[in-house]
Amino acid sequence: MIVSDATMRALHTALTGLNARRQAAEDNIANVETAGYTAKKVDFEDSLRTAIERGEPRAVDISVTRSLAPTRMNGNNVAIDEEMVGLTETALRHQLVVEGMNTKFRLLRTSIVGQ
């Protein structure tokens, strides 16, 4: 039996989403101090929510980009506080995604098992 439907599509592309966002900070993170390298940054909640305006929440693009913020003397512009807090919201959507889900699996069962 497949559990799939436009909410759980749309809360799986956000979980897509939000992690390439970690993915992105994390690599930011690891890169505070090498020269020259610039800030990622991804954007999909846009896209997603046109997607999801279509009816067709799979169809959404990721983008990843290079931060244009001003540079360090080494040509880095990693802000390490911007990310970390970055990192700590993106972990608390990504907790809220997961709880949306829990949430629709739980009313599942119950119109399964009626209780």
Given for the second form:
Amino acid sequence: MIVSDATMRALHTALTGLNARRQAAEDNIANVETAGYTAKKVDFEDSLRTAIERGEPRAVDISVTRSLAPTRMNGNNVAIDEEMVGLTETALRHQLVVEGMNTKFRLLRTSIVGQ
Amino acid sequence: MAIIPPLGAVGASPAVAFEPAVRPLTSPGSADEKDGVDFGTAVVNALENLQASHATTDRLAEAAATGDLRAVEDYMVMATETQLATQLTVAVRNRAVESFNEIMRMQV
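Given the form predicted alone above, produce the structure of the same protein in the form predicted together with its partner chain.
Every component of the complex follows; first up is the chain already shown.
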């Protein structure tokens, strides 16, 4: 888009990644008792960092991998306490990135409207 | 920001680098004599500072996106400062345009 610069695209990618992480954490919590279920993990930070350096912050692959942590007797390895902490951290980071996006839009609006 | 032209172009534009034909009455000495910074330089400096402030805020925003931002308060303070500096710049511009229009309407 004509109004979005590299920083805004990076923030957009971060929102997409954080959303995927939240969804993965929700899946993990929902399946905490499911036999044979292994926890999902989402990673996008390293990819986003290199993408920003390359100047294409939208070209990021958000990877979803399965946890290799030791499983319990039923083949499940979801650690509910870790998932809860991770969910809260993801929510707080989401809030920060949304605030950053709003700041960028506000600056742009100030410049366009002229007051 | 991509849509704002580089400031080198602003400094080089004839509107800013324009030399007034009428010398100020308070300096009857040589024409080259200047006390303090002239208006064009002051404007360009202010815009360059604003641009630098935008660049710093963008860097912090990218750090927030990648999760490398450790001091959230730095980003919030910088973002608010940039917002206020931009509003100040816009207000000064509006006042300048207003003054120009008023002068244009003057009866001579």
